[in-house]
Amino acid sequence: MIVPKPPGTHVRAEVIGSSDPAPTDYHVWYYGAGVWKSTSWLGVRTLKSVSDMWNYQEVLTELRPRLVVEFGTAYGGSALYFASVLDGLGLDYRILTVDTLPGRIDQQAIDHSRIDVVTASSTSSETAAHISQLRSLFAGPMFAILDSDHSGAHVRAELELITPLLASGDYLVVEDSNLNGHPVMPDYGPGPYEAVESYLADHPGAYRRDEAREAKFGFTFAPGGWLVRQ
């Protein structure tokens, strides 16, 4: 069955190694219907694709990071989710979540003993210094996710900031690269997808694309954005 597409959208096959339109049709429906807006973890809004969230816990289980860095806290649901997974793994860890709008962050995230909630720009020197400090205190693998301002220029600046702070083997996900017709919101303008493409063109060898992880569940809100630091 082909899922109806919301008005004003167009579809192109984005699934790596597949010409089957069904995953992209589902992606466009899922996004356009706002399913991700009603997703929560422990009662806190999470604003994610649930298949991406499942993928994240598999990455965390394999990587076993000591530090998770999240640009874009929103309500705090994803920070709590990462903490739940890492607690389940029995790790000694810290989560740094950064946002410029602290007023909407749920108290559960603010009160969590292993989550540092910081009000700052994700591209500021303050944020870079905080990451560096936590890396020294929680030595080991790092998982990072970029999910704040989705304009291409801002995401490019985030990539410029965080890449030197990542070690070989660390994992980075650039969220919402599905915008600007990849395959949703074709009139969005340059966004995360374009930022990743331009950064990788200017810095060949900085990252390896994890294409198997990206394709695992048929669609992702982060096409082209599942990256392993080289």
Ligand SMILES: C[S@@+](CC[C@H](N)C(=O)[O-])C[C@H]1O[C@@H](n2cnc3c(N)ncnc32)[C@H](O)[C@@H]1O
Second form
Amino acid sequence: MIVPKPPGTHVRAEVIGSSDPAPTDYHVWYYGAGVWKSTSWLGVRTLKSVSDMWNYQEVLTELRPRLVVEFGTAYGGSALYFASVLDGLGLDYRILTVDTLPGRIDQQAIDHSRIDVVTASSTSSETAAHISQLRSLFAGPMFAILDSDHSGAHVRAELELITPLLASGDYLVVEDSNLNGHPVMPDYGPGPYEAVESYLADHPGAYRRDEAREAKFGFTFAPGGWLVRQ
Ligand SMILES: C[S@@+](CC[C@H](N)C(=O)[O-])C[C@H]1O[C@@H](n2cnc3c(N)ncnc32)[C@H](O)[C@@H]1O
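Shown: the form predicted on its own; wanted: the form predicted together with this ligand:
Now the complete complex, all chains and molecules, led by this one.
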């Protein structure tokens, strides 16, 4: 069943340009069944859709970043996943992953020599300074992912912080923009999707939406959130 959208809400087919309801039905089922809560990478919980992870792998392989910045570590599974891909590519890189709650982060992520696990708020000035420092040490392409507090106001603040730190061609994923009826949890309130919309309204041209990437596997937890810095 497709969750009805409130009047006026932007209705997007999960495959852009397609009226086939199957991807949205699958998205609603996948999210509601909690598959993403029981997914792991190398035994570490990773709160993601697996098709989004495959898309990350393709983006990372094309971009070959020297720096990955993740807001929202949780158990560390996603940071470990990025490290596995970049190790496989043989890159000299660093990952910065930031979370306010350090207690549940798996030792594998903490021990990985290329992952910096930092306890801080994603929107703090310390985080911005840390990213700037790593940018100068690891010059080259950067991949960033916003996956911490999903309230619209917080994600908007993250966008304000991260955008000036990204260079043209760098890649940004704004996660969980599927909340607030896009298409899951219609009563969530403004979330990542609305934050991206408002940021792009105020800063037209800051990013290009990577719609082909978004549409590739039929559904994504990050609709409208696959962005290339212009
Ligand atoms: C959805 S989880 C991250 C999932 C993880 N990236 C993964 O894929 O497995 C969100 C995390 O954001 C953290 N968080 C909440 N507010 C934050 C903030 N202001 N700054 C940094 N992290 C925050 C939470 O503690 C939580 O661990």
